[in-house]
Structures are given as C-alpha cells and as structure tokens.
Partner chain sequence: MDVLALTPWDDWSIFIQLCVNGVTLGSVYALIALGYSMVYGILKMLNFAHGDVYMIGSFLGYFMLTSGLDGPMNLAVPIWLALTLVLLVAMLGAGLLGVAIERFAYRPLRNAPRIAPLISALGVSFFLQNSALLLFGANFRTYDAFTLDGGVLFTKGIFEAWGKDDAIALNLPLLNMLVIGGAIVLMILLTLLVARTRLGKAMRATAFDREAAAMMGINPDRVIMATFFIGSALAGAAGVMVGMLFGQVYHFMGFLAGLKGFTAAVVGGIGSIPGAMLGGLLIGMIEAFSTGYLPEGSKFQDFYVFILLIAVMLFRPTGLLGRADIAKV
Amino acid sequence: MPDEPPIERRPQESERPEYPDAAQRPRVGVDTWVAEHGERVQRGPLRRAAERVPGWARLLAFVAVAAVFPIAVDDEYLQRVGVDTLIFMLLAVGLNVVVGYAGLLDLGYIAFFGFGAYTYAIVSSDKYDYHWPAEATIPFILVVTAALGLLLGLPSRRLLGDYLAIVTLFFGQLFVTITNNSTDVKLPFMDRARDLTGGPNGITDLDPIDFAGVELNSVPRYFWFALALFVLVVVALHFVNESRTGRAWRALREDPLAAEAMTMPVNRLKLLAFAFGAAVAGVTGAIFASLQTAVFPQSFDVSLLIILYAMVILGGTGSLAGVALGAIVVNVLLEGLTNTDDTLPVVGETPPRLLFYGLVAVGLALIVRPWRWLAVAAAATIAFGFAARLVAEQWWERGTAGRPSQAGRIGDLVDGWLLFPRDPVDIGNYAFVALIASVLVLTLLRRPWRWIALAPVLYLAAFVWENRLIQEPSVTRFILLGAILVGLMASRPQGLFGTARVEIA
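Since we only have the sequence so far, can you give its structure as a single chain, in the form predicted on its own?
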C-alpha cells in the first residue's frame, strides 16, 4: 500500500516565479496559491466526469430514478426503507445548513424534528380534536419551528465551539424531558390540568396528510410526497448557498472573527442558520409523524442525532449532494445489517454478509495500488486460512467443531477455510480486541511489512465477523458504521464530496 501523501507546502517568497507579463501577475487581495488549489488536486476519471455534469442534470437523474422506485419495488418493507431514507436526507440537508454552511456545532437539532412531529400530532389528531388541513398545517409548522430556531439562536449568538454544543445539547435533552413528563400540566389559559404530550405513551391515531385533495394513504404516496419536498428544499438551499447569505455563512464557518472584522452581521447569520435548519427539520417531522400515525419521545433521542451527524460527516459537510448520499449510504447500511435471516434471491446470500465482504473489497480497491496486488492479497489471505485450518485440525480440534451461523453461498465457501470454534462467543470477543489492535499496528507499519501483515489481519477480520459480529446485528451495524467513518476520516477527512480546507502556512 502507498505511504501517506506529503502535505502540500506553500512556496516561500524567494521560490515564487517572476511574471514578465503584467496580466500573469497575481491580483491584489487574491492569494494565487490558494485560488489555484483546485487545479493542483489530482482527481480520478470518475470524479472529473461527474464534475462536468451540471448540478441540475444530476438532480434530475436522481429524481427520475427515485420516482420509479415504488413502482419497480412492490415489497412494502423496501418501500418503507425508501421513505425513511428520504426523511433522513431531508434531515441531513437541514443539519448541513447549520453545521456545513455556518459551521455551528448544533447538538439540539433533533429537538426541532421532534417539535415538528409533536406539533403535527397536536393539530391533526383526536387528542385535542383538531383536524387541520395539510395546506395549513405544514406552513404553520414551518413558521413555528423556524421561530423556535430563532429563539434557540438568541442565547447562542456569542457562543462558539464546545460552549455552543453544550447549550444546544441541553435544549435537545430538555425537549425529550418535557415530552416524557408533560402529562399533568396546567397552563394559565387552561381551567384544569391536562395531558399535553401523552408522556412515554406519546400521541397516537394521527391523521394522514391530505394535501391539495390527495390523501397520502399508502407508502408510495408518502415516498413521492417526500421526494417532491426534498427537491424543493435542495433547490431552495442551493440558491441560498449561492447568494450573499451563503457566502457570508461560509466566511463565518472559516473564521468568525475575520467575518466580523469584515463588517458581516455574524449574529444575524447565526440566527438565520438556526432558523433555516429548524424549518427543514420541523416540516420533516410532520411527514414522519403522519407516516408513523403516532409520535413517541423515544423517537427523538441522542442516538438519532449521532446517526444524522454520521451522514453529514460521511458525505462531506457543506455539500448538498454529499450529505444526501451520506444519508442513503448510512440508512441502507443500517437496514441491510438488520436483516440477517432472509437470503437475497439473486446472489443467494444474506444482506449483512454481502455488505461486509463488499465493503472490505471496496476498501481494498481504494487503498491498494496497483490493483493487480488485490489478487495477491486475496490469494495470500486464502492461503493463510487453509494453513490455519490444517494446524487447528491437528492441535485444536475445538476450533474446527463449529459451523457458520448463517446459510448462504459465501457461508459455504468460508466453511472449509475459516475456523469455527464450538463456543465462539468468548473467543470472538478476544479476537475482536486483537483485530482492533492489529489494525492500529497495521497503520504504523511500512512496506514490505505492511504487505506481509495484511493477510493475517484480513483473515482475523473474517473470523471475527463470522463468529461474533454477525450474530448480534443490532450492535454490529453501529460498529461497522464507526469503522467506516474512522477509515474515511483517516483517508479523506473532508468526506466523500466535501472540499478540503487549504491552510496558508
């Protein structure tokens, strides 16, 4: 594997070339080295081809493919996964406004999502006997949630970094606490105490969205409605990002002090970012509540916030296409790793195992150069496995007494190659710790020792997966997601589609 690329160094004053032609000289106020950074970056052929396609064409292509998804797939579970993915994409682009555009670490973002869901539940259910039409409900939720974002931004205007994160995290936890305990509340305009939020039992039997005479009474209709809303939000945020406000947000993200010194209204920009992000989250919460036909406080805890941040970081903060792709990858990955019983009819394999070995193959393809060494690495790993199997059959019979826990074509192939102990739980735990340590050691080695150690590490990863991780999908999916994020941050800190920052030394 190649060593880490050298850090690009800005040329010193004495190393800069002379410019005999006045037109070639650097412009006043423009750092030429920084401005030409994009031309110096090496891009692959796929990246260059994608950049030549206009943004509107990529959006139309995505909409064309996504619009036929509910028609091409008649399985209601897969259609529901599609709707959930669109909801995550909306939440991710809304969070990207606060985190990616303005650079504000908002840990209370999920509360806006919950506030929109509970507002819809209050005005569109039998709880208070309000049954507002969707034409009034959705704009009302958008305005009210944006106003709540402004209120949260008011005490946070002078806060940055960790201090802002602590305040917003308190707001998120305050929302969960209020929704869990507002079962006996008496407000000044009420004649008696009432149950406001239903407590842990939430609010149920919500009305479906009936927009412009079309009732969303099926999962495909919710899919198309969420897709249309996603397109509207992305187009609106694109124009905002290209406006003066968007450029000011980026300046605020890079250096708040410099932005303020350039007479930019920093406090107003923060308030706008909170309002935009909150509005998107609130409207998405209304769709989520209507689709679920119920809202519960447990749906808006910190774990959902962590997943959203994983989507934004994976795709690349500041990139609309990146965070949308990150939402698709993360949600499909988490859903695929949950289903461990059904075998895919085309490939004859369970989704978790197919995802794991597919990710390993993709990771090796991205790291190993030249690609012909991939065959060498695969052959060395298989040879190491057969050697370990022969040694275990002679000296450790217990290590070959088990069988793969799941059926499938890959399971049949690894049965005679991997070790399957009789009681794999304890051994799998120790092997998992050893795998983490070996991966860390592998990153410190240099060639040729890294090549020599690669085969045992790959074999150990397959051993841990087949004997331990595949048996607990609820835990494994988050472990695998964390491993993907760590690997991506090590190789590409700006995410899949994010833009690397250019430091001036």
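Having seen the form predicted on its own, please provide the structure of the form predicted in complex with its partner chain.
If you are looking for partners or other molecules, they are not here, because only the chain is given.
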C-alpha cells in the first residue's frame, strides 16, 4: 500500500439510509443503478394506489355508473351531453391508437370521422335514395374508412412523424373543402354537373340507426348504443395492445429504426394503426350522423381536431382510461362554458361563471405553494378590487356605469367590486390583450414580485371575463381551451393522468 492512502468518502449521514448489507457491498466498480432505481424515482402514494386497480375493474365501475345515467338524469339536454361525451370518448380512444400507441401525429383524424358520417348519410337518406339497414351500414363504414386510412397512410409510409402531420392536416382541410364545394361538380366521367354533398347545407333527414330490430329513436337509446360500442372498442383495443401487434406499435413509437431491425415491418404496422384509428372514427361518425339526423361540413373542421387532441393529451397519451377521462373532462368543460341559459339550482349561478372562477381557483391551487399564500392572494385581490372601484367612482364615472351582463349569485357579488364600463367591448378588448401580456410577464417575474403582481392580474382577469368573455361564450371556450392546452404542455407534458416517459434524443 502507498504511504498516503487515497481518501475514501463515506456517504454522509444526511444521505439516504444505507442498505443493511452495505458493509459487504463492494464500493467501487459496481453499478447500483438498477438496484436503487425504485427508490431513486419519486412518485406520490396516490398514484401508486391508483395504478394497483386493475383495468377491467375500472371499466366495470365506469359501465355500472354510466348505464344508469340516462335513467337517473331525466333531462334531455343532459342526456344529449352524455351521448356527445361518449362519442368524444370513442373518438379519443381511436385517436389514441394512432397517437398514443404508434406515436404518429395524425391531424386528419376528423376527416375519417366526417367520412364515416357522410358515408352514413349517403347510404341512409333520400339524397341518393339508399336506405341501407344499419347491420350492413356499420360494417361497411368500418371497412371503407379503414381503407381510406390505408390509402392516406400509403404516401406517408416512408415519412417521419412530422411529415405525416402535414399530409394528414391537409387532408382534413381538404375534406371540408370538398364537401363544402361539391354542389355543382362536373367531373370528367360525368355527363352533367351534379350536387354530390349538399355543400354547406349538408345532407339532412337521415334514418335513425335500426340495429338488430331495435330502433334508436330516443337519446337514452343512443346513449346505451354508444356505451356498448365504447366498451366493445375499448376491450378490443386493449386486447390488441396486449398482443404482439400492440407491442410492435409501442416498439416503433420508441425507436422505429430498432423496431425495423428487430423483424417488425414498420410501415405495415403504421398503416395498420392508421386504419384502426380511421375505422373507429368512421363508425363513431355514423352514430354521430344518425343522432344529428344530418351532416354538415362545418361539423368536421379543425376546431374539433383541437378539442380531440386536448382530450387525448389531457388524459395522457397511451392510456385508454386516461384518454377516456380526458374526453369526459374536456367535453363537460366545453359544454359548461357555453350553457349561459341555465342557472344551476343549488349554487344559483350560471355554469360558465362557476367554471371560470373554479378553473382559476384550481389553477392557482395547483401552482401556489404553500397554500396560505392563496389566502393572502385572495385577500389582496379583493382589497385591490374595492380600492380600484373606489378610485374609479371618484375619477372615472364611465368605468362604473355598467352592470354585470348576467345575473347570478357571483354576478351580484362582483357588482360592487369590479369595474363595469358603460361600453365594455372596446375596453374589454384592450384589457384582454393586456391580460395576456400580464399573465405572460407574471410567469417571468421572480418570487416577491410575482406575488405582488398576482392580485392586479387576477383582478384584470375577472374584469376581462365579466365585461368581455362572458358575452361570447362560444369563442371564449376555445380561447380557454387553447390556453389550457399550452399551459398544460408547459407544466405537465405527459398530461394530467399520464406517466412521464423517458426519451433520449
């Protein structure tokens, strides 16, 4: 041994506890990465508990609750929201095959939905005078949309994810353009110009689905039909995902090159995923069309695509339960934000207002730590409001001349607190731009300033909401959706319910 032995550093007290056999473990040259992996990862207890519930149990619980929904809720509007939600859930799990399993960014997904709906309309209406039975229509749509998916996938087969995104996005746009414009088309093989799709007026008076002798003539029946289909699709997709095919999809999502070197025909698998997604979307389109009893091009524009992606992303791509949950959350949110007519019975407030203030509160609760600051911020905001009101009453009469545009308990509360200018549209617009800028700046500020600036920003948000956004609910909900999507990606890219994946570039 040398005179001065190298210093050996013993782990310090403050570090993790050692293993009981620490003394016997060799200290140099042994990689303990795996052995300690479990304890190196930080994960909440709630999530670990949730992961332990088996998938079939979750599905069963969901079905049990959902099946009684149309009976328990005797309100046709709510039942209708329920069917819509199921349609979205179906669309989301279908999209999940493409995006979540195979990792392909398919932005033309809505076109398949529309294609299924239009196909249903064509074979079940007076337009072409076909009235096929649903037992034939639904398998037919399944096959043709899958075939269309394959066709669209073909040119993209050699392409990276990004290129696929643009081809499919373009395709989605094209679908709307073509359905919108094919009112007076003379193609080379036709003898005269014809109206193919009804243009913006769409195809109307579709037959209701009449499946195996049961005519779907009421909203609850559609609900159960969609629920049954959802369960079928989820179980089928789950089985495929657990098989060699699903494994290969996941492998090609992880590393297409390695997958190909390991005997997986990558292009064929991509096309298959594509066709799967398309088929699910097509069948869902058929239900949608017959529920609506009409199809219009506008129903299949890019907004729907964004909504669907929001659902899939929010839920966490790759997990069936996650995306279904995402679909529920997003659809209920969007419905709630537009429903300005009803006043909720117990709280005495319209849903949009409740949702807005609720979202702000939840958002803050997620971001602000420790929570006592939340109380401080709330108090500061309230104080700031009264101060602003006081100042305005002195110096700016026009600023307090207006009234909340919607009644409700919260409306009454904010009346004496917020400024309500006489002519809110212009001021509201400027305030909206100012609000965006100030929220962005807020994220850049450092600790003390961030808290100080929070109260005025919250007040500004309430001001913009009450004076401007609340008046245009259909635009507002999309603005909020876009903002939530961006915010969610920045803070939790794996989605609310998803697990983070390790990706090495």
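Here the structure is a predicted model, which is why all the values come from computation and not from measurement. If you superpose the two forms and keep the largest set of C-alpha atoms that fall within 1.5 Å, you have the rigid core. Positions refer to the first chain, counted from 1.
After superposition on the rigid core, the Cα of residue 119 moves by less than 2 Å between the two forms. Taking the rigid core as fixed, one finds a CA shift for residue 66 smaller than 2 Å between the two forms. The Cα shift for residue 363 between the two forms, taken after rigid core superposition, is 2 angstroms or larger.
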